[in-house]
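Quick heads-up: it's one chain on its own, the form predicted on its own, in structure tokens.
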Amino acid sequence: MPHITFNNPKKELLVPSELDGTKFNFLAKSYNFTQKPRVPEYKICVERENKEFLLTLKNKDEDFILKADKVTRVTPVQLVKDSINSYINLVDAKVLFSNTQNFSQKLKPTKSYLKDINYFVNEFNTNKEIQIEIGFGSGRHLLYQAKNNPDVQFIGLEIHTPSIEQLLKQLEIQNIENVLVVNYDARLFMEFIKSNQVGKIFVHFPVPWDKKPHRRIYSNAFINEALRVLKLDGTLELRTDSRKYFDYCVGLLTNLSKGKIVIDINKDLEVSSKYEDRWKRQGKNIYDVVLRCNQLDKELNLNYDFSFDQTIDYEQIIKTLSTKAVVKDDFFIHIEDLFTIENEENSGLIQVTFGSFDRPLSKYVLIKDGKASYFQDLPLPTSANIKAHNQLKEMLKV
């Protein structure tokens, strides 16, 4: 993470101000609820190349450290490095350590296949049938399906970075253009896909998580989302070598009214992974259970309003807002810290973590003259985030 350790600043940071292309918009001091004894910490709001983000300033023994804020990340990282360097120049400090030098680097080729989750929320649109593979591993099955079905839009979900890099390389080598790749939790991803548009969802050899069943892909919520996005006669296809996982999934699928299931053992597919080949040579059983959707579903509205309609009394909020986590059945919210913006009345930052237990989201809520808004960008419109936002609005009432 880019940072500088320094001491002996000869000047104070005045806000707003600008130097070397970096704007310094405001300075906010933390209450540090979670630290005992409390350590002074500041958030500096900076803007460079039309991107606004935060830097963290704190004491380090007798010195100071200025670093990137872990919540408000921006790309390229050089923006953060340049902003840190601008601050040091502005306060005229003695640098003790720095990793913010601008080294000449070769540009990496654009990964047109790799998409951020916000792309699927704000931009993704296709009239083609969609097929999704969850946890594509080496990518052998996904590559085969994409090459043999050029009119289908494939989406590959994976959280293992080396697997993603391997697939991206093969997509370029083989000139396959109908695959999009996203590093995101599959249990939440389906909420951003339109209803009745997916032909097939492949879940091949997922991690069984026998000791942590709450981490499994399959759950009632996941299956219901799969049925919503599937076309009429679309399929959710599980393939596993784990009898325990197979029995668990069959139990979930048995009593569904919106689909029917077909079970096979040791079915031969046109393509298989190297692990499956090894297991078959060892005489290990491979289990398949296919859920076929038999009715259409309604469309979801992802245009949720994440605004705050009330005026915030921030000075009162500081005194009354609880930092104890609020935990519900399907979401949580936790106030991490509060910051007051210096030299501005009724203004501050609220650092909050909320949403799904599987994919928690950290954000800042910016209060300016009693008006609240999310800093940088809005939360993704998942059901958990929407419920957490409504809970936060209630918490901010005094």
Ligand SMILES: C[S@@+](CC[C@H](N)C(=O)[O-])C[C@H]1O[C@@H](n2cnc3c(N)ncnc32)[C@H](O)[C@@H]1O
The other form holds:
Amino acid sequence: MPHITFNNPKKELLVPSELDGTKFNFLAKSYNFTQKPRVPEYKICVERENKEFLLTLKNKDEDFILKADKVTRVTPVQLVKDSINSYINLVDAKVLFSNTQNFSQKLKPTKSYLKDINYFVNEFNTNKEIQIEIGFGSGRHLLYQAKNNPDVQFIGLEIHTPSIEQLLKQLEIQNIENVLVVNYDARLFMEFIKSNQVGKIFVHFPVPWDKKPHRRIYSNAFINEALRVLKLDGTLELRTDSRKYFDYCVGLLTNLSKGKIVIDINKDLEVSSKYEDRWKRQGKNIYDVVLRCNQLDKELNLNYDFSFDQTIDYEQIIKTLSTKAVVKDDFFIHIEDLFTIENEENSGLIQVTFGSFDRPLSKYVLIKDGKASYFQDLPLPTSANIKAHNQLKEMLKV
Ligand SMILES: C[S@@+](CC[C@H](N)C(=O)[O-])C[C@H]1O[C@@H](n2cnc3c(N)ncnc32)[C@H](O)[C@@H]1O
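Switching forms now, from the form predicted on its own to the form predicted together with the named molecule, please provide the structure.
Following is the full complex, with the preceding chain placed first.
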């Protein structure tokens, strides 16, 4: 992470100010929120190339350290390095260590197959049938399906970066154009897909998580979401070598009103994955359970509004907000830290982590003159984030 340690600043940071293309918009100081005595930490709001983000400034023994803030994100990382360098020039300090030098950066080739989750929230739209492979691993099955079904739009979900890199390479080499790849937890992805548009969802050899069942892909919530996105006669296809996982899934999939299952053992598919080859060599049984959707669903109406309509009495809020996490069945919210903006009334930053237990989201809420908004972009509109936002609005009422 880019950072500089320094001491002996000869000048003070004045806000707002600007140097070397970096704007210093405000300075916020940590409020002693946790009641434990601690060294104050500052967040400096900077802006470069029209991108606003935070830097963290704190003491390190007798010296200071200035680094990128972990919650706010900005690319390319050079913007962070340049803004740290501008700060040091501005306060005219003695640098003790720095990793913010300018090295010419090799630009990675743009990978049009690889999409950010925001693409699926805001832009993705297709009239083609969609098929999704969850945890594609080596990608052998996904590549085969994509090549043999050029009219289908495939989406590959993975959380293991080397597997993603490998698939992207193969897609380029084999010139396959009907696959989109996203690095996202499959258990939460379906929320961004329209109802009744998916022909098949493949879940081949998922990690069985014998000791941590809450990490499994299959759950009642996942199955309900799968049935919502599947079209009539669309299928959710599990293939596994784990008898335990198979039994668990059959338990969840039996007696559903919206779908029927078919079970198989040692069924041959046209393509065999790396895992499958290994299990077959070891003489293990392979189990299949295919859920066929027999009902159409309503279009998902995620009615969300991430604004804060109330005026906030921040001076009061910092005295009353609790650090104790609010934990509900399907979401949580935890206030991590509070900062007050120097020389501005009724203004500060609230650092919060919230949303689903599987994919918590960290954000800052910026309060300026009693008006609250999310710093940088809005949270992703998942049902857990929407509920957490509404809870936060309640917590900010005094
Ligand atoms: C045992 S491997 C099987 C890979 C491939 N399907 C095959 O048959 O060779 C399971 C894969 O699922 C991925 N995975 C695990 N949990 C996931 C999740 N929640 N969302 C997306 N992928 C996940 C893992 O990274 C891993 O690559």
